[in-house]
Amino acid sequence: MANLNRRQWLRTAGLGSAFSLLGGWQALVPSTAASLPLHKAGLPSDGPARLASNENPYGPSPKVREAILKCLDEACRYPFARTQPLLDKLAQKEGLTPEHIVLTAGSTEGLKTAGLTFGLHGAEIVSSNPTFHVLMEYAEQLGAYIHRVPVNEQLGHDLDAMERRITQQTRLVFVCNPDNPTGTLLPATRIRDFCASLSKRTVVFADEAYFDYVAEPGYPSMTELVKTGMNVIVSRTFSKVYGLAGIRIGYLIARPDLAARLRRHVMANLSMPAIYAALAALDDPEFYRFSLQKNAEAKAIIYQALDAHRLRYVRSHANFVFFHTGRPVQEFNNAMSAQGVLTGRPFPPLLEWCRVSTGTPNDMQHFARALAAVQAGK
């Protein structure tokens, strides 16, 4: 020890907490091995395959994990004087200016906060039924009164009859799209048109976590209306594509006062992890395409097995498929998880559907060996 200046004991030690924040010997696998899974990469495989919560198995990169290494160093201090960077990169991305943007810990937190916004004092808020209700079940908690309008008869989010909920009282309108559970893409003209009309009567939160999976040319983001000045919010994250659902970090894109006003109720602020690893992750367009094209690769090997059973699913748009499984879905994540395959949590009232998400080749292959035992059992 004698021998280590200062900064180079801070990176020796720095190092084990880095492993213990990235599994381990795994942050010393090879760039090349690094942004595969354990079983991928040489390493023993660290149990059931997870396809119940939307991850992606494939991150961090290698240059995300090579940028929470060297920030490490800084682990020490506050990490309020490095968002600039990170607020105006993402600005530039989404063709605005940093104040328009929210940082938040996760997509999650930029919809609690939006809940606890335009939640209070009996406010009203209208989405569809099933989506990701963490908005409205944290608005609920505060005493706000939700419109919950079932999906249509495929499985989108049916927009006049939320329309028709609108009253006085209703202070955001919620739509997922792509939608989660479902994976169903409302359609661009339509999406757009609904927004902008309905933003000059309340404000519009569209959700956009599944947003980069969209295959769609010119596919519009909400975004749009925001440059132009409505009343709409945007949400992103660096969960899904990007690979950092364990590192906690999403955004918020709204008009400035909008946005001030939401900034205002955040409550979790960033690490200087997850801070290094966003601007990291944004200028690694290769493991961006990467994610994509991996993501692909798995949903057709679902829809593969899906029809082989003869199982109703929709075509999602998102890193997960949406299926009909003909009995209880707990009944039958309990059946899939005994063959060591964990699925998706129930989305009532369509509890005779099950959520897979995408995952390794080797996921998707225990994927369909499973579900052919379980329909073999049913």
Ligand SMILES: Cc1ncc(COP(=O)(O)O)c(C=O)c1O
The other form holds:
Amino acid sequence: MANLNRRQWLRTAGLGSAFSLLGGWQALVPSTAASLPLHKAGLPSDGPARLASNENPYGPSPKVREAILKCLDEACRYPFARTQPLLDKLAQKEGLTPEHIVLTAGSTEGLKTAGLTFGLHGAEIVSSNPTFHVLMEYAEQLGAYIHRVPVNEQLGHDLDAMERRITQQTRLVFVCNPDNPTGTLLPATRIRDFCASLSKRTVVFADEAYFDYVAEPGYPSMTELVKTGMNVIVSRTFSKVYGLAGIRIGYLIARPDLAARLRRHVMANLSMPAIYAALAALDDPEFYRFSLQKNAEAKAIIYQALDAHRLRYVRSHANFVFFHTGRPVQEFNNAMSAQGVLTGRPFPPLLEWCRVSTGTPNDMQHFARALAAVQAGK
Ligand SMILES: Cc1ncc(COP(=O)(O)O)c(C=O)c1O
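Form predicted on its own done; form predicted together with the named molecule now:
Now the complete complex, all chains and molecules, led by this one.
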């Protein structure tokens, strides 16, 4: 079943022609399972195992799906009337005021907004390398100069080297914690001290897209520093643990004057479904916990498969694992793709490392089988 795509499965089950008349997927599953995500309901997944983009295959949760459908009654209206309740809810969640929050279409828009706000007029930006480069690449197109500082031996940010690259022209320092693609997490006091001290000289941007996955008790978000009025911007997303990557919603957290500057550069504005989805997701702690649990289970399977083949990897604090392929990653990716498993793109200069995202148990079995085949054919 795992290897059948949706169309093949329907044909096998003799249901293909009647499918649309019956009302699609939801008509084919028992009513209790109908409200569950497809994978949770045990239905076959569609096509290859998609382990390339750090998505959460379980989302949106049933409660969020319901909210999105409900919002259609209001989809002929501009969403402005609905943004305040979301700002209020996020402010309450973060222990700040609505003036500290900038809503964006995915955190990608927040990253680009910061790139635009701080990347002009010969600005310099400091980041680690590799990391999630959206902000830097956007600013670069606007003429900014980017100092890309190689990761250290543990593949974490080299904070000392990053600090040394700060000049009079530095307008922003970017940290990604946990980092993508490496999955590393900076020691709590180190990141806090680094951000606090550098924010006296420039703006510090902390990308916390994967913060929800951090399991260390009491590990600090850099919103702590925003609360004390520092020059720090934090980005968050609904794309990961909430499983809403296709809905496009995220937000920035910053001191009100900084937030106002950023807000002026936001281009997309939110859609009504995104607002409804986010509000419902914040009221669904059960799905949040479910996502974290499933992610931990999937990561354990990835570690097991990598251990079985003696492939080195970084212990990950996110929803993916970065591992050493021992050969050009593009070649490795092509071989995995031929086995029906899509893995992350190359991350130069680490061209013998591959990033694989967590997925459903089916996806993980598929990954383990494909890895075995690829390693055997090496
Ligand atoms: C570190 C990091 N930040 C931000 C994003 C952007 O996510 P989104 O635009 O879906 O919020 C990603 C996506 O993978 C990411 O890995």
